[in-house]
Structures are given as C-alpha cells and as structure tokens.
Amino acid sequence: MEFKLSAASFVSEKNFLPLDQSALYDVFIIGGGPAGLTAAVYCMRKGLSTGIVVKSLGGQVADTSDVENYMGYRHISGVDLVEKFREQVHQFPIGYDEGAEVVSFSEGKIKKVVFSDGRSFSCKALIIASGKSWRRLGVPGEDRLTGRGVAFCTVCDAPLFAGKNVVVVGGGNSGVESAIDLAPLASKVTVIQNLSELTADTVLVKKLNSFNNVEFIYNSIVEEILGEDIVSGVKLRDLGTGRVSEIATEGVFVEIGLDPNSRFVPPSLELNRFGEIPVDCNCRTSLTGVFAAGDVTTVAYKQIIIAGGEGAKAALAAWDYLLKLNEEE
C-alpha cells in the first residue's frame, strides 16, 4: 500500500491569518495557482499588506501527477510542489483564505471583492490570477449527471468504472491520457473525438492503441447525456453527414480543455473572444490598479515557470503602481 504523505503540510510554520473584512489591504490576490502563490511571496517581502483567497490550492498543478520541467527540480508530483508553494506563503502573516470563491469585484480607486459566501474585502490594487478550469462540454445533462456518471477526474474515479463501458470525449493528450487510465480497468472505452484524427501526441497514440478494448468516433459531437438518475448514454452527432445516434455508456469523462476562470469580473473589464485577460507587458489590464498573471491571461504558453513569473512580475507591478498612488496622494 503506499501513502502519498504531505509531510510538510504538518510541520511547517503556518503565520497566514484569517482574511479581515475591516482591513484596507495593499493588494488583494485572486487565485492560489503558481501565479497567485508566486504574486503573495512578492508582495509581503515587499512589505505590502496583503490578502490572497484560493478557492482550491494549487490550482491545476493538483491536478497533475508528475512535473519534470520546474526548474530546481528534475521530478516532483504536483501534489508536492504545491506544498512546497504554500510552505513558502504560510510563512507570512498574510490574510489567507482556501475554499472561498470570489464572483464579483468593483473598480475604483478602492476596490471591493465580493465572495460567494457574501463577505467583503476592500484592496487598492488587485491581482487576478483565477487561473482556468476544466472546459465542459455545455450541453443538456452535464451539470445534473456530474457525480453520477460524468466525471472530470479520471485517476480519482477511474477506478470506480471497474468492469463498465465507459465513453472519454476529447483526443487530444488528455482525452488519451484519460482513455490509458479507464482501458485496463473499464471493459470497454470509446474515444469520441470531433476531428479525423486524434490529436495527442505520438505516443500516447501508440500506448492507448496497444489496448484491444478502446474504439473511437471521429468527426462527432457529443450533443446530450442520457440518463434518468445516472448516466445510461450520449447522443452523437457526425458533423459531416449530420446523423445523429445514441451509444449507451455508464460513464463519460468530459476531456476537452480548459477555459478561463474569468466569470467575476466586471463588464469594464476587456476580455479576448477566449474569455482570457488581455495584459501589457507589466501585467496591466484595461483597468487601473487591476493587474493580472498566469493562465487567465493572454500571456502566450500556459506553464507553471510561466505562470510563477508572471505572478511576481505582477506583484512587482503592482508596488509601484502603490509607490505612485501614495506620491500623488
């Protein structure tokens, strides 16, 4: 049995301090990615008072098994690096707050983020480092059969297809990775993809082919999930003739990408036709004292050393962009 232990979660100094609705924070950081993370290191060396909400640690790099191209390390888990990030954060007195979530915040001189859970917190400078999520599919019974047979976390819940006909959507790397991971469990695994071909690389084309379980569709979409109380099947439609038919399944992994976490922000607030964050190359956004960093930005190639970068270099902009609002002040 192995036990994937994060020690360091334990032992490790924790000065972080409930986030105060009453306080008048220098800069308030959306996010606990590598960008928000990164950002909230930058900030409190600089001395600047500081508030951070992550609505779930980590961000994506949770959600990835193995990293090899951070550098300082040639391998580490995700789960680990991110333990490592927060190790790094806790050690500050900054106002912390996980699970939270924030959907909506105000412009202005002050500005005011609001949470889901209706609480306030006032900022001169903000960081929006929200990150992105997993893109679903957006048609009917999605939302109600998530849990109950649609899944987004394939090595979590995998195992609980045992023995079952299961459908991925999505061949790109991870509607295959995902399909490698059902194959030796599930009985049977149909790939549903809505180009001619997949789009994974070499490789993982090679190992998910090495199954005889796995079948795939091509140039489909998924248009329905079926089900009354649990998933029994989707409904397809070929884009080039049109037809429309209907597999059963018990289980569909949704695998198709990531969209931008940038629902909360307001109208004033210019997004791309992707929903991502224009910035200039100091992480400004169209609004004033409103910066953004990482993977909800337009920033090209979406990498944690990338992401990290941009969250400092945001910090960094961020304090001067106090040390001028105090000057005029």
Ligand SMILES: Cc1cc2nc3c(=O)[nH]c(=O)nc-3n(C[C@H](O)[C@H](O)[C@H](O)COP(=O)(O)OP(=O)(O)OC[C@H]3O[C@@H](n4cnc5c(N)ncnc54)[C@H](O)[C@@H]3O)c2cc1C
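Numbering follows the first chain given and starts at 1. Predicted, not measured: the structure shown is a model, and the values here were computed from it. What changes on going to the form predicted alone:
- The residue from 298, 280, 237, 133 that marks the hinge of the rigid-body rotation between these two forms is 133, the others lying more than 12 positions from any hinge.
Form predicted alone, following the form predicted together with the named molecule:
Below: the lone chain, stripped of partners and molecules.
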C-alpha cells in the first residue's frame, strides 16, 4: 500500500488532478495551510487516493511577512514558504481544488463533502484542517499593507520590528501577549484599546506594566492604517469625544483574536466553546473516521511547524483507520 517515489518524481511538474465527483476518495482533506498540505503529502506517500480543497492556499502563513522559525529556512517570506508548500503537493497525482468553500459534510461510513457551488465529493476518511481566520479591523489600508507593516502573528513577525515604534490593536489576552512579546524588541509599543481598561488576564497585565516603553490609548479605535508602500501611521478616533488624531508607527499588529473555520461541521461533531475541534493524541475527533489537525483544533501553540506535525499525524491516523476498515470488510 506504500506509494514509492523515484528521484525523478521530485520535480516541479504539476501532477495534480481536478477533483472527481464520481470518485470515492480514501481521504478527503479540507484546508490548504501547513496542516492540510502536510496531511496531503503523507496520504499520497501512503498510497491513499486523496482529494483536497484549498480555499486560500497557505492559510495564515500567506499573511505572514517573514518566517524565521521554520526548520530548514533561516529566513523566508510567508509567500515564498507557501509556494514551497504548493510545489511539494503538486508533484503528486492528487485531486485538487483551489478557491471553493465547504458548506457541510455528512457523517457515516461514506462521508459526503458539499461545496457552496453544489458539488459534492465522497470519501471514507475526512481530515479537517481548515485553520483559523484572523479577525480583521476592516479599515482602509489594512488589506493593502498586510505584510508591509500590518501583521497578525506577533510570534512570527516580532523580531522584524526590533528598534521600531509599533502599535498593537487589542487589549485582551491576544493583544497584551503581543505587546509583551514586542516590548523587549521594539523601541516603543502603543496599545490601542476600545474600552476604558485592558481586559486581559491580570498576570498578563502585570507583566506588560513591567516594561517602561509601553503606552496605552484607551476608548479609541483605529479608523485607518496610513502609508503608501509601507505602514507610516494610524488614524485614531476617540470614542468619547469623537476627536480624530494620527500617530506615527512603523508596524501595526492586529491582535483582536481568531475565529476557527468550523462553521461547516455538523452538530454531531463536538466543538469547544470557542468553536475549536477537540482531538485526541491521534487527531481523532468525536466522529468515527473524521480527523482534525492544525489551528482549527484544541491543540495548543498555533505555530506553522506544530500544524505541519499535526497534519502528518492526522494522515497517519487516517491511514491506520482505513487499514482496519478494510480488514473489517
């Protein structure tokens, strides 16, 4: 059942195939981030007929300016790393669709994955690796300057802003943790909070207050992120007075949380109160034959390398599940 690769197969040829509605895939993967793409590689190497739907190739990685903590690369941009992922997957004859959205799937021995355009695909095992989506401010300049001073992953991008003035938007746990990571590196950190106080855990607030280069602006929201090719400042509005002001900054970290991409799962699949999918150590969910990996799950520490490892585990667990299923048949 092993899928053997010759040296000649490791080329840049695109061998992937369109998804086939008449096929019964051994494994179907939802998601094109590090977890989903790693799962795809492991499934293909195990000789499993595999389909994958990728709504946005790379997931959050594509929004990351630079990556310095992924093994094998001392420094690589998020866009370039995503392209490496694409090349790795596209060497295999995998059923592939990019841009489609999954709206539901049915449980059972044979699972049916339904797309928003009405297409559906059948599989024996399903891997959910749909990740999370950054909550965005939805203000002018945010999309245009993402990766050019606007960042969403402090753990990924903080070292790039050493010695610079930066802004963190958000006063909850995500925002305060971001400011704590940035304070030892940046020359100044300004935290923008839309309430009259920080809402992060007390221990985090205490830690943040131990730095002398952190400033707080309360009861204010970001109305626009300024800059041509790179971030140069933000426009703020005071919610009490309505006064609009601008402050100069070289980086804006949007830290208002993330939402798991789990809206399409059936009610029978267990979720926690945050909408994440609980998994065991083998990436098994509460539904038989349904596995999950990466940021959409309850696994701690949402990092590229961790998501990739979880994707590999999910694929191997699915392979083991299919072996036992075939024995029963």
